[in-house]
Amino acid sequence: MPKDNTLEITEDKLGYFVQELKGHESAEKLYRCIQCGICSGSCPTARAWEVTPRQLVRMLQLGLKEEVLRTEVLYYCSQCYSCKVRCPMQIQLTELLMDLRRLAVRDGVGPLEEQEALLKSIRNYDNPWMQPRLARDRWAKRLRIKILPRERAKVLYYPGCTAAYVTSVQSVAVNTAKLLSHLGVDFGILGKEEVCCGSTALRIGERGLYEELAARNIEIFNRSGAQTIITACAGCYGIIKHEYPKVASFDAEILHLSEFLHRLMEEGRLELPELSIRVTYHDPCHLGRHGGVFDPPRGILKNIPGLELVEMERNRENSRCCGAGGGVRTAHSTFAQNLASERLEEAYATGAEALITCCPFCENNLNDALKARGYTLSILDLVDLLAKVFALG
């Protein structure tokens, strides 16, 4: 029987994606894939894809453009980085998916209709929630907070769109500001000049819109004069820390709020009162696997007298994704809730009274699943828990 040459990996086939993906390091590593299937086994959303991640890589190897650039293939990835941290050949499939979505948007194949509405909101209102720009700092009206850059402060707090606009998690922004004030931190916010970090746009494939937003934020970051920029949102943190430097340079240190508070604790500036409660901790994908921030939130929790921290079966690098990221919640809300329910089952099995996380987007999705399933479990952001500890009201 003659050999079927259509299944050979050749330079001209593989070359298409290497060229189109602008020399992306992992595109050039595609030939290394040994088809072990670890990426598919690690993927929380693979069951919904028309092809598995392993099959996608094989299609990329064969240069099957028409088969790859389809919404049924590209838009179920939650950008959770599970495949990336487990791949024995170090193929960065999460980043590749972002770039493949860029090609899909460029060629008019994506994004999905629901995601296009979200992008339209970002273009028109600088946020994905279809809320007016002038309402961006409404959460801060009753608080005395410096507005940068017209005022000066050492620390810039960037709340991000979800905590600024979504009432169910707005306590994250309010309690972050109250806690920073309580601890005597010299901080401010950008007020109405803040715009979306662009994470959603980048992960859906609208790179041009993302770069525009990133450039605007970087410009005002530099004008603010702040030495440190902190955010309580894992998505904002991941994109500003790891992706913004590819757009333009800025000098400020980028920290997640948990890192900043843990540093204060180590310096003796954060003394934690007692709170008797049993909790478990959910690692947000963009803070944990993407950012490598696992110990600071746990360090804070373990130093609260009377608090008992119990880990879920899957934690740290192996933490289960909540299902909300990468545009999945926007386009496939029922599926995103199902994934969140699986995470809640793990949390419930620990016997914890509360599930603590460090991402308003995770909290939002987990809470939606909680209401739908009726679990007797509280879901709190770390900063909301600390507001209880310090009785900030």
The other form holds:
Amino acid sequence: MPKDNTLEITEDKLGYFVQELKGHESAEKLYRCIQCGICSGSCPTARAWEVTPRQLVRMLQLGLKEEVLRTEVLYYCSQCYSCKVRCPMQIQLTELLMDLRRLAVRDGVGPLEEQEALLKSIRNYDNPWMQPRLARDRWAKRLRIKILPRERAKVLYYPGCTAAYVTSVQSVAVNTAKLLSHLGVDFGILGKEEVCCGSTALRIGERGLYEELAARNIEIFNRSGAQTIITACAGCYGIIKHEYPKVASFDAEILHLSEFLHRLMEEGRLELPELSIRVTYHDPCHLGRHGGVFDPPRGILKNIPGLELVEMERNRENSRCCGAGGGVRTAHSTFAQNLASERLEEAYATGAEALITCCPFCENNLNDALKARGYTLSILDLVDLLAKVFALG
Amino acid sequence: MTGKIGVYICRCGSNIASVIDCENLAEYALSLKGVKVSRVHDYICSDPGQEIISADIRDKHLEKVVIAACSPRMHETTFRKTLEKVNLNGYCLEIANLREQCSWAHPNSQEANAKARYLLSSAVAKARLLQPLENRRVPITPAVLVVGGGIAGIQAALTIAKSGFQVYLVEKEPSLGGHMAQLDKTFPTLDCSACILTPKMVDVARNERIELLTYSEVVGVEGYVGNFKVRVKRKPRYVNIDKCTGCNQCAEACTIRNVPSEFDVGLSNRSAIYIPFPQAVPLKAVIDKESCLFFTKGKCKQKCVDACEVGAIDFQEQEEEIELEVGAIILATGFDLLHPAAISQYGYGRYENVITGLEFERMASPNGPTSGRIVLANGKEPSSIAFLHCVGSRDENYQPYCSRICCMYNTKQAHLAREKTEAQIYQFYIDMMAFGKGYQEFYQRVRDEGVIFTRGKCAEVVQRGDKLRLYAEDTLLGRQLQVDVDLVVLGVGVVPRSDTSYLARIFNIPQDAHGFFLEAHPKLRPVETFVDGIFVAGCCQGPKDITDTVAQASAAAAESISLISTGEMEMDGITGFLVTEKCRGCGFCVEVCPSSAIALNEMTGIAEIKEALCKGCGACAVACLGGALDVHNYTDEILLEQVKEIIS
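Complement to the form predicted alone: the form predicted together with its partner chain:
In what comes next, the whole complex appears, and the chain from above leads the way.
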């Protein structure tokens, strides 16, 4: 018997997703979609999806619940925001994916098996890396950093789980602290009280868990008395800046380290020593397209005497995703590596000696791909580069 | 003198009746002072509706009429005529706006019904005090100003001149022609653009009823419909156009040769003294002061002066301002193309082989920088070309509207590329807007020629080796698509000219949400503006193709002719008036009058209203400290009576 492929539209289904996503901005402009496909054309992962992002929107309009709430459809998105910034109808497709995954989790469809372990780790240990709570500030052991709120400081540095726990990128946390000390900034950390920002949980559909983490962080942010919160992780930054205020209010200003340093530079409080090097800069999706921070990291780099900044073909708003975000690296590590590898190709083509980025998660993923590629290119976080410049060793 | 009042309430089908209880309102009307008759009708503006009013005026000897219906903007004139037909002065009419200001605005019927009573009772209160007035008649200046010398302005000017009236055609640039002069061929007939435009440009120059003012700009407008006074700045060409023969020897002699040509959109260079293009009208040289060494450095070998056999060059020429008197004005100021550098994913400005549609047009043109050859930046012929649709159009991040010309010019350019090269051609479109006469057939023809039409908005253009890689979704297949091409042509859309806001201020006309000049009604008054006597034509009113532009320009010409051909014009009788004994001659009214209709009489020292200029706006009545100024049928007495009626 040949399969009957007729699509039957039933009126009771049509409004399903609008009803389910009521009150969420993401679904507001759903019916405006003109099916131009720029979302799919811009998507770094769409080649793997069972349907294209554009088709997904059409299916949402028609309320095709069973066909949409499937892991093969929803769990390849790396949450890079390329679709959102280019959509001519300003549909918030990236947020929509987040919300759809929430429905998938609610219905027991998502998340993916590989992501379960990560969520379990967050639930049990407040971090996705299956590390004990007590080890969260181990990186800071010999640095004599103030612990808030027990002690007081104007600035709170929030390193996030990756820089705090993952040995290969722990230098980001260490060097940030060293740099802030070197510049005479009055700062502290939350020590063992810090918990995961919840970005990953939110992006793979565990909104409940995310909201719990966000509320805990906000409570301690407020208790810390800090006026400014600095993060050196793009993922933490985007979520704290744009999503936390929807959970609860907090008084402090949130800045990415690059913004903070750029501000010091503009005030004449950051004199950069010379370093002769040719670098290129990779915009992390959650710092650039989500966070809107494109210029500060570049401004700092350009002010290092002797440093030459060469842009990749795709940069700023058009920067290509490294492939790690949105739970993709956790669930589809080879796929994430392939995407990172494509990004490295662009970096390598610039002739740069180093690729600079501002996100430990990007760095981690790009580093793994680099090993496979064998390019002579080093990958450095901006703060690691600055540690070199200032010889903070 | 209250007079007998008739009240007529319109149901307007269900527009009013669905919210307002009209019968109840009619009954209420009878309780108001002076009301002798009160009736309800489905469409009071219809012939039978008007007949009821006429009959009552005749039979019941009504002296005032109150109509509760739609906005007076719709039918005030209609009903004034109804009154006048049965010998009642048209100003003995008052309209209560029950539709726009009541039933449409307030869906809650209880509140709406309460408001309807207030509106009606205050209208009746006003009617009691209305005075009969006479319309004024003022002469009209039988001439038209056309601003803009593109195809719209040219068409309008020629049409008006043909009917025997004087036209002043003001063009900002040194030559007529506008964008159409830059095009190679026009869709869908593939007429050579220059071949059909040039004769019209020459006709303008030769027409004795058209005074052509090129290199000139309107800097100020005063007056009102029928009697505008327009100030025009004439920029110095530094070339005596009576002497210049257009031989181009000066341009060839000029030492500065690297000024990007405006006409070739920067694809070629011109000299500091130049003739904009070979078919320019007038075919006269002009000196670009920003580039000419004589003006920038103060010293120059003046080779142009040596080369000019007729001694036409005059560095001493000064800017001058002239004043024109016209009865009507047509704005045909054209458009700009969206600058695509802002849409960073397409790489315009970064990749030299990403060009705009207009740049392609200049290349395709036989008088263009490549003499009609389609080439890459390195001079080689492309082996593949992609045309991108909707670049900045139908996009909330740039311009939300459809630019209406891009689908067809992209398709036409694909045809030209097919004709002139061996290249494989791709089109990336969202929806094909082939709405005009012969457009669908033309689109079909270009499909038949083997152009690959891909349904999908191009996501980005990235350099890959010596090719440009395009990313998109083939939305018909639902698959990711990558295509490598040599040349990318951006189908950029139409945007308001950068000086539209400035012009809107000068002519005191509103702009629409996107910045284009706003027409008085999108369907029924498409070439009028909200200022009587000022009309619009072409892309300054919104994106349109040449076909529609010419049609609209002809319509604007017809409207102007119908206005000025009457010789005189009837104007509303509602004007300001002065109680001379109360005026102390302070002059505040003179300052606030937007129509310059009040002056202080030098002999008496008190104000004097020039009735012909007064628009009855009431600004003077508000400003007057002594209560000497008031407006007929809007007197303080009447307004207070209305307020009293409402609050009682």
